[in-house]
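This document opens with one chain alone, in structure tokens, the form predicted on its own.
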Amino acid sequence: MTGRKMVTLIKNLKIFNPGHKIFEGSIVLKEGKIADIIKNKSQKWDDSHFEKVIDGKGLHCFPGFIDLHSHLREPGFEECETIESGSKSAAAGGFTTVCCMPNTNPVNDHPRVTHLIQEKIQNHAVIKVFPIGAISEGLEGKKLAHIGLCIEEGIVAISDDGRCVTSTAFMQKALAYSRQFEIPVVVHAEDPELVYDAGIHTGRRASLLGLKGSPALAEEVIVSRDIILAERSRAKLHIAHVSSWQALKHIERAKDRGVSVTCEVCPHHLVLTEKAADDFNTLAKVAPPLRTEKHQIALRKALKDGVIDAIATDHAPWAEKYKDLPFQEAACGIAGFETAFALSYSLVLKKVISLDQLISKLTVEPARIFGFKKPEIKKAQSADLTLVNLSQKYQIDSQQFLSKSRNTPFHGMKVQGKIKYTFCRGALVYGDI
């Protein structure tokens, strides 16, 4: 080791790449990349050689987390979130890459809007942010958006998320068109003609509240339809926020047939059931809704068995005025970045999934689905790192969120697994110091 100064030394870490054994070591960051990784037993560091030194004793170091599904609200709903506040919130959740949905105002259906979003990302985001473009103009499901031109501006997938594409003919057209660009089509699988009251599962609980709700059938029929269309067109289909066991069966069978279909699950569907919406709790109002324990058990099993490919937050921040309304009028969504890891890690503690599976679902698998470079803690790689104290217990406090919004049903919940530091391109973008 020479006397030349390096940017950052992070020492005494437990370093973990999915699929590999954990080892104790130190990482040197320089010019945005991992300059060196040394096992602790093979070398002792002189801290004076470095501009910044972080002692990572007791911390696990993972590749930076990737979120395929978030809403950053800008442009149009800046009172709820901005690209700057959302990216800071994501960093606090351990995410170094997020993809933002197009249901902004204006909708990201035109290259001018994509360009505007990219400018805001360049100027204000503290992590890597990739926009997802709309399938249809205005999310109306009638005319294809300017997909090719939006791809030139940097969109990584297309989706009308927040709305379901109801026309089978139009969805067939969109899937066929997407194939020439080899980008995924991300679907919100919830047939609006079968949804009577959004945000709550059809069943006894909904009836007690005087609501008809949204049945699992609304999800199942769209998943089944879009799988058939994707199989015929050989397009890449990604099912967002899967929530029903029936839909999972269709996805599993399609994968067995070799259909190019992937899916994600949200932490809230893994840890909560419809009970959370009791007393008209709008903080637990999401689309698709929280369902019964039977569905939750199936989701957990599918995550373990590999039917579910990734964990995604569906971070959906809303200002209080959008949630403090009668249940049927309130917006659907949870601010999910800053609770995602601890909620998901609870499944490791309960031995539902392994730590390796969890980290893979947050890193390697999302990268594979959207065609990003495989995230690894490896020399010469981009220094996108998440440092976590897996043993630290704490209570979720929504008032401490870096998001502009506080809409979460998890406020006050006791959890374990605290994000301590997040590095993106070698820069410290979050530090719980």
Given for the second form:
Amino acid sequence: MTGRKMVTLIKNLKIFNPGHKIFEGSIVLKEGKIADIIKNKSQKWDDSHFEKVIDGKGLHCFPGFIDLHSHLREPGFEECETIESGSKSAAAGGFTTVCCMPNTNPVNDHPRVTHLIQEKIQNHAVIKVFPIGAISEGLEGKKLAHIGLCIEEGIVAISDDGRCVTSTAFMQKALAYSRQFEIPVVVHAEDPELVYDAGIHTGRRASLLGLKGSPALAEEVIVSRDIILAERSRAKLHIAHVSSWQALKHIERAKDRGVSVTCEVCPHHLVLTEKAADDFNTLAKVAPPLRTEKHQIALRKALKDGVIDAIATDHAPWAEKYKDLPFQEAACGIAGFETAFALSYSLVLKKVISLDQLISKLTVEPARIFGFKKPEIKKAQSADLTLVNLSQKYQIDSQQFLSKSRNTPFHGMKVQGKIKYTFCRGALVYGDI
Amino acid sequence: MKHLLGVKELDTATIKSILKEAFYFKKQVEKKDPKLSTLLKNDVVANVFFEPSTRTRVSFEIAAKKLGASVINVLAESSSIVKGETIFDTLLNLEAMGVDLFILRHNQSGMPHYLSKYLKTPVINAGDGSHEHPTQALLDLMTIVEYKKNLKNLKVVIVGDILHSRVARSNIFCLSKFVSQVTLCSLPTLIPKGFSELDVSISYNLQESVKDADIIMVLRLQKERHEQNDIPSIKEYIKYCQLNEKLKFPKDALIMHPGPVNRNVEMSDGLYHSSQSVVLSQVRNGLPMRMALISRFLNKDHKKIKTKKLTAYDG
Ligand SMILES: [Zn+2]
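Same protein, different state: after the form predicted on its own, show the form predicted together with its partner chain.
Every component of the complex follows; first up is the chain already shown.
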């Protein structure tokens, strides 16, 4: 690993900041910051001035990716993932900042838990990790968590993710209270009363498998309810992993009339449909579920049109014992860090979205939603960089994951666009030199 | 065929040959062929039932015994507490003790699919959740073939709780390969989501759908259904879904039911005992059908079974 004091030169890069033109150049890293950016044509230099020189020929350099939605499982489920393994997995996926959901054991609903997580992050995370606190104690949707005190300890948003807040009255209070801090409220929109079998889309395919599934309606009902509540309270509402065209309609209309609502989409919802869960494939069991092509087309269009603000992984690692079970007993979720970029990049190759849009939705857009500093490849900025070979084709191999878990329906899929190096605060956190 | 998990995976040719073999066994049983009881004399069949069902289990047991196999019954009928992992251990142990064939029933859809992935021993699905009940659909088809000479033009109506019925699903998979029209008739809350996209008709009017039916397949109603608000009461279910004498339907229409019948709920007692009811033929055919299927997995000389041509769908 490159030390922080070392002066590193990465040369021959195609440097790209969203919203700007790609240019060829070199980047000098020093003390965790970008010390200099040198356009290729402008000057010659002597490599021997640098302790370390990396040839980035053929690589694009983007601001480090930011993931608003992940599950790092620590504390409580360390056999699935830890903050250390999760952060390494994220780095392998090109992420330099990730936010981790509070559905750990204990739940991150108390400043003591946040403090403990922060200690683990300090000692073990290889990238920037920000905890998200719970909305309610124990994620039970009944009593407000210690939101303010958790913010003092560094949570960046609140969410009961994995669970949905069922009570309208409780949600109304939570949104109102969030305004004290102007903190985003992240919603897993799936009315539990309408979810009969989690992780599979209600419709012909599930019905033929003898499963009632989780309907798009379960998402739509909560999204529309929470938009109404957010509109009244003027809280910052962020809809996690939107998955249905109906929910998108509500979000689009709300944005048009100025409601403070944002949303994210997961790569798996953009790439797969419910077909993946046929034959009771638990690797494709995810909540909200993979839906039909109609929903997928709408998600892609909304990503292009800007109704969807960001791409988030919902990285949900599970040890084999949670997934290798009969369908109804298996856990929901996909380990997503290490496949997120290539899957999303497939939409650029298919000309659904531009490279600029893709990188925005992995960097500046998520930063805007959570109020982080704008990620930029710029002198004096924190050296958070993702170096990608956009033409490299390869096959996804879950055995090579740095995550402790291998639960992915994408094993064996042929993709294009490989993360080669990830730098966080100037340190090489992924890639071999 | 490594396992029999569902009708969905079976092609038309396989179904036809299974049917021919079932008719062969039916004949041999009637003839009291002494060779039958020697066919599987060294084999052990395990009935593993995690849901109460005397009839299906006994039918499999008699079928296996008629072929000379030994049968053990593993019954854990408080099924809600039996999870996949524990069942898996049970089956691995039974496999290690030398069981040659598993007959599996469970209240979770997909349970046999999960378990069979890791078993070397073949599995016959005797019903999984609301998913499939392949042996029932095959014996239903066998019964239809016995009574109706030309399957191609038949109109079949399936009446009742389609939403929770594995019998309905297996029959939809099976019948849509052979008959001209399958109609599902029920109340709106008891039709599965998305079934309107299938190659079946959906009706909410029992009289309309049975008036020109050739086969009326009545499903069993789980009496707890009103507790989940799928219906307000059994009384209302009876009003809209019961097959009874007040309805007009062809005199030669067959009335079928997978059993056990809730008397005077899904079907009137009068029709149950009428000459149009073939419910007992279905039970009777369960035996040779299950013999044919068990034999497929265990009898090494199975391929030598001589079967005659059937006319119902060949003609
Ligand atoms: Zn979620």
